[in-house]
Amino acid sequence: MIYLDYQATTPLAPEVAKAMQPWIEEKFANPHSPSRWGNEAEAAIEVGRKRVETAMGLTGGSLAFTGSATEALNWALKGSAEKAPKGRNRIITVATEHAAVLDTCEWLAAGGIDLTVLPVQPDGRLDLDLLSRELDERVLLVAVMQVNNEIGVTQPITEIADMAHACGALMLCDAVQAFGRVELCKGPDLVAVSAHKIYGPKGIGALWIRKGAEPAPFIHGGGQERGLRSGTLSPALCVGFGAAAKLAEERQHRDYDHVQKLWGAATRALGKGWIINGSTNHRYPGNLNIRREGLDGARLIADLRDIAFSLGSACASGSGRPSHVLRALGLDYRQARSSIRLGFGRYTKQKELVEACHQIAAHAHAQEKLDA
C-alpha cells in the first residue's frame, strides 16, 4: 500500500515506539501513586511534557495533556465560556474550522453564546478587515486554526491574536496540522495539539495555556493534571508524545524540505486537468487538495484500494456530505465531490508518490472516457 493520508494520521516513528515500549510492559505503575514506581512514572511524564512544550516554542504558559486534540478544543471553548466575564458572550470562528471547533461552538450557541462564523475568501484565507469589523467589547474568544486539515491553507495567526487581544478577547488556535511541521505562530492564549499527527501515538493530545487564560475544568474527578483536568495519565502515551515532539523539533526543516520536493513531484506526475483547492502561496505543502472536472472522488478511492488517500477530513468522511471546507471556498456540490486530498510526509518516498499519482491520473482519465 502507498500511504498518502498524512493529515488523517501519521505512521508511528520507530524511535517513538522504542521509547514507549518499557512503559507499555514492565513500567506499568500509576503515575499518581506515591510509590517509587509511581514517582518514576510521573517523572517520565514530566520529561514528555517538557519536550512537547519545548518543541512548541511558546512562552508564558504551560501544557496540560488531554485524551485528544478534540478534547483540548472542547475544553478550551467550553471552559472559557464557563469563566466568561460579564458582558463577554460572543465567540468568533471561521467556516473552515475543524468539526471539533464548529460543533462545540454550535453546542455553546444552543446554550446562549452569541456565535459568529466568518466566511473565507475563495483561496481559503480569512479576510482580516471582516474580522476587524466584527470585533467588539462583547467578544470572549476568537478561534482560528493555523493550518487547515483539509486544504492545508494557513492563516495569519499572530495578527489575528493581536486583533483579538486589542479588544480584550482570548485567542484559541487549533495547531494540530501545524505542530511539528511548521513553526507555531506566537500570540494565541490557548493552543491545541495532537501526538498522532507528528508520528506519535493516538489517544493523547494537549492544550497549551497562557498563564491567566486557564479555562474552567472540563473533566472532574481527581484533578490529576494540575487541578485542571482529571484522569489517570498514561506514561506510555506521554513519553511517546514527548519523543515524537523532540524528533519533530530536530527534523522539522528536513521534513519540510522533503514534503516541498514531494509537492513538486506530485503536481508534475498528476499532469494537466487538476485544480488546486485553496491558496498555493499560503499553505503547508504536505497537503495537496485537488479537483478535476467531473471526477467521482469516492469511486476513485474505491478503484485504487492499494493507495490510501481521502476526500477530506477523516472525522467527517463517513457522513456522505461534501466537505464543509470546500463548500466554504465557494465550490458547489459537484466540485466538492470531485475533490481528493493527498497527504505526504516524513516516510513518503518520491518514487512511490509519483507512481501513485500516475495511477490516480490514469483512473481519473478512464472515468472521463466511461462517462463521456
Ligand code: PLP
Given for the second form:
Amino acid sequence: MIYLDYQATTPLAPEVAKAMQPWIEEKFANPHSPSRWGNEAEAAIEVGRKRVETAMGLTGGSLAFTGSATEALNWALKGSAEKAPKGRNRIITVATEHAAVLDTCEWLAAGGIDLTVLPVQPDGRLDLDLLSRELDERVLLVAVMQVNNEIGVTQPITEIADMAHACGALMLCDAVQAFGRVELCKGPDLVAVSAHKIYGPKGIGALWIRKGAEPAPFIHGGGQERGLRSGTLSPALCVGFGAAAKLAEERQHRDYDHVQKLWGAATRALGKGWIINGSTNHRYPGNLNIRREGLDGARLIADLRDIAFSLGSACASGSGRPSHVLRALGLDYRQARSSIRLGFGRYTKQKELVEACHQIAAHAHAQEKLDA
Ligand code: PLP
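For comparison with the form predicted alone, would you give the structure of this protein in the form predicted in complex with pyridoxal-5'-phosphate?
The next block holds the full complex; its first chain is the one shown before.
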C-alpha cells in the first residue's frame, strides 16, 4: 500500500513505540497512586507533558491531557460557554472548521448560544475585515484553526487572537494539523492538539490553556488534571505523546523540507488538468487537495485500492456527503465530488508518491475516456 492519508492519521514513529513499550508491558501502576510505582508512572507522565508543552512553544499556560482533540475542542467550547461572563453569549467560528468545532458550536447554539459561522474567501482564507465587523463586547470566544485538515490552508491566527482580545473575547485554535508540522502561532488562549497526527498514539489529545482562561471542568470524577479533567491518565499514551512531540520538534524543519519537495514531485507527476483547491501561498505543503473537471473522486478511490488517499476529511469520505470545506470555498456539488486529497509526510518516499500520482493520473484519464 502507498499511504497518502497523513491528515487522517500518521504512522506511529518507531521511536515512539519503543518509548511506550515498557508502559504497556511491565509498568502498569496507576499514576495517581501514592506507591513508588505510582510515583514513577506520574513522573513519566509529567515528562511527557513537558515535552508536548515545549514542542508547542507557547508561554503563559499549561497543558491538560484529554482522550482526543475532539474532546479538547468540546471541552474548550462548552467549558468556556459555561463560564462566560454575563452579557457575553456569542461564539464566532468559520465555515471550514473541523466537525469537532462546528458540531459542538451547533450544539451550544441549540442551548441558547448566539452562533456566527463566517464564510471564507474562495482561497479558503478568512476575511479579517469581515471578522472585525462581527466582533463586539457580546463575543465570548472566537474559534479558528491554524491549518485546515482538508485543504491545508492556513489562517492568520495571531492577528485573529489580537482582534478577539481587543474586544475582550477568548481565542480558541484547533492546531491539530499545525502542531509538529509548522510553528504554532502565538496568541490563542486555548489550543487543541492530537498525538496521532504527529506520529504518536491514537486515543490522546491535549488542551493548552492560558493561565486565567480555564474552561469549566468537562469530565467530573477523581479530580485529575488539576480538577479540570477527571479520569486516570494512561502513562503509555502520555509518554508516547511526549516522545512524538520531542521528535517532531527536533525534526520539524527536516520534515517540512521533505514534504515541500514531495509537493513539487507530486504536482509534476500528476501532469496537467488538475486544479489546486484553496490558497497555494498560504498552506501547508503536505496537503495536496486537487480537483479535475468531470472526475468521480469516489470511483477513483474505489479503483485504486492499493493507494490510501481520500476525498477530504476521513469523516467526509465515510459519509458520502460532499465536503463542507470545499462547498465553503464556493465549489459546487459536482466540483466537490471531483476533488481528492493526497497527504504525505515523514515516511513518504518520493518514488512511491510519484508512482501513486502516475496511477491516479492514468485512472483519471481512463475515466474521461469512458465517460466521453
Ligand atoms: N481537528 C482537526 C483539524 C483534525 O484534523 C482532527 C482529526 O481529524 C480533529 C480536530 C480531531 O482530532 P482527534 O482525532 O484527536 O479527535
